[in-house]
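To begin, one chain is listed below as structure tokens, in the form predicted alone.
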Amino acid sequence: MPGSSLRILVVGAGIAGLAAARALRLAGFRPEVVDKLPASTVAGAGIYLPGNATRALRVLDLDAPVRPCGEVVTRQRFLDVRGRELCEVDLVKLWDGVGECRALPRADLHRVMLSGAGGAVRHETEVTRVEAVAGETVKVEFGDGSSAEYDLVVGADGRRSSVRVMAALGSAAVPVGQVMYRSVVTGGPKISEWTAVLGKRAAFVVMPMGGGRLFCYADEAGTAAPSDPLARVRELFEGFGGPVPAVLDAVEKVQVAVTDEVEIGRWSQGPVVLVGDAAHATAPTLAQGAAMALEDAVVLADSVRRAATVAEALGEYERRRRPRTRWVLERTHDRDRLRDVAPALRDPLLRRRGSTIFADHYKELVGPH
């Protein structure tokens, strides 16, 4: 399709939306980007990017500006609740020829993505209505009372997507019975590898992300966020071994959220399409949220560039992406079920086969998106 004449709106200026804008610009289009949040909103905590995320950044020509951020992670270690070795995964071998794994502040990644998207994001601009016009274009109404018509609307507004609801593509995300905690720690112990300590229906993960900082992710089975997440984390993981005690001593602030997932029957309705968590959110167990969003952006832009019509492009995009995101959802469920197995049964299994089990969760993702 001719890039200069296609009117495209991207709703959401998180990783998914900015990646979509970047990919579409590289394909010759000039999308608009809006976000309901203020420009001053700062992305919190850290993020871990597996090798396939790095590959997608390379396609978007953003791997170079990301490279100085954070720290490369070359190995994953899994420990039992007392801190004894269960197994490890060689990330260099796993992602050989694909890309390096990296932990970095989420704000740094967002800054790179914002610069790469090109053009100004219209912040504090909420989409209040999305209405198909004769099935070929979309009329979009904004919170300030203005409206505009587009040939394509990309809903990249996260797992609680309003575009998903307005386009009748699905409703609320579904809780998965998991509460997650995130924190960035300075002054903690020296840790050089991605390290997970597995307890009974709870896990504590810590990794280096440069500058003496550690990114910590922890979760437990549950359905409600505690009122004092810092106190809960200290209580929950008090008896854990390995690096956990020293990390807990250094933790000052904790973000908490109840984990949910999005699985819907279709990703597009007329000229409206969903990308990233708006289309297929999962629990963060495999750290594939950003990677899937980046890959979505690459494939969507390629499909729009190649197709004769928007409808053809959106059909091709979903055909190419759905099997891969389904794989991530199923492997996420597999790993979460394994974590819920009693340690007396799980830990001997992981000592025998853990390296293979955990590496296999990514084997389909080593291939092209």
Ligand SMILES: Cc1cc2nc3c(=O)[nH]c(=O)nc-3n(C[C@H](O)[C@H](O)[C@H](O)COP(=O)(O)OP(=O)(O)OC[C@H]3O[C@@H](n4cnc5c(N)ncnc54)[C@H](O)[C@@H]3O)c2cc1C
Second form
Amino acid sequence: MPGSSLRILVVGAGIAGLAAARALRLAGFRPEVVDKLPASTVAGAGIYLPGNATRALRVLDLDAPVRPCGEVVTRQRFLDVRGRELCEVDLVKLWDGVGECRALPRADLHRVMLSGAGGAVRHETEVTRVEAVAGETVKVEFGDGSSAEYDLVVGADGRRSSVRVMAALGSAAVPVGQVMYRSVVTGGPKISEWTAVLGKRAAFVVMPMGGGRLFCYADEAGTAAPSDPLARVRELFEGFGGPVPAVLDAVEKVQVAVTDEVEIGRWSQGPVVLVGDAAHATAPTLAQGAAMALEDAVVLADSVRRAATVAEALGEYERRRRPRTRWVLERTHDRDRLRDVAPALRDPLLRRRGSTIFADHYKELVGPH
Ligand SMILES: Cc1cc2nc3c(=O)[nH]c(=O)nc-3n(C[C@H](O)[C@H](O)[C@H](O)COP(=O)(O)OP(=O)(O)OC[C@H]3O[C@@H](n4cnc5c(N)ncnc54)[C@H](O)[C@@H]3O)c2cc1C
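Okay, that is the form predicted alone; can I get the form predicted in complex with the named molecule now?
All chains and molecules follow, beginning with the one already shown.
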């Protein structure tokens, strides 16, 4: 499609929106990007990027600026609740020829993505209405009362997407019965590998993220966030072994989220299309949220560049992306179910076959997006 003449709006400047903007710019388009929040609003958490996220960053020509950030993770160790080894996954072998796995501050990734999007992001600009005009273009209204018409609107506005609702593509995200805690710890114990300690319907994961800091995330079964997440984490993981007691001693602040997921029948309606969490959010069990958002962006821009019409491009995008996002959703469910099996049954199985089981969850994702 003729690049420069297509009027494109990307709604949301998270990982999905900034990646979509970057990919579309590389493909010769000039998308606008808006986000309802101020530029300074980036969570102070960490993020773990598996090898396929690195591969997509390479395609977006953003891997080089991400490389100095955080720390490469080469091995995943799974321990039982007392801290005894269950199994491990060799990440170098698993992602051989794809890309390295890395843990880094979210803010660092965001900074790189923001400069990659060309800096043309209008913050504090909320999309309040999306309305089809003659089926071919879309009229968008903004919170400040202004409006504009576009040939393509990319809804990258996260798991609670309002574009999804306004374009009649689906309703609210569905809670999965999991409460998730995140923390960045300074001054904790020295940990050099991604380490998970698996308890009864609860797990604690910790990994190095550079600068002497640790990125931790933990989950438990539940549907409501506790009022004091730090106290809850200390109480919940008190009896856990391995590195957990030393990490808990150093934890000062904990973010909490009730996890939900998005599974909808179609991702586009006329010239409005969804990417990232807005289209297919899952629980963060496999840490594939950023990778899927980055891959979506690469495939969407490629489809728009190749196709003769927007409709053809969006059909092609969804056809190429669905199998991979479905795989992530199903393997996330598999892994969450495994966590919920009683440790007396689960742990012997993981000692025997855990390395294969956990590596297999990424099998389809090693291949090209
Ligand atoms: C606890 C937790 C831990 C996670 N850990 C990892 C991990 O280690 N690795 C990993 O890969 N993934 C992880 N994820 C998932 C990952 O963060 C997301 O999948 C990824 O960031 C993609 O997000 P997104 O850009 O689609 O949406 P978001 O990050 O939610 O961005 C959406 C943006 O849209 C904006 N917006 C919303 N509505 C409007 C509107 N109407 N108008 C304008 N702007 C709007 C919002 O302000 C926001 O900036 C985790 C998720 C959770 C909840």
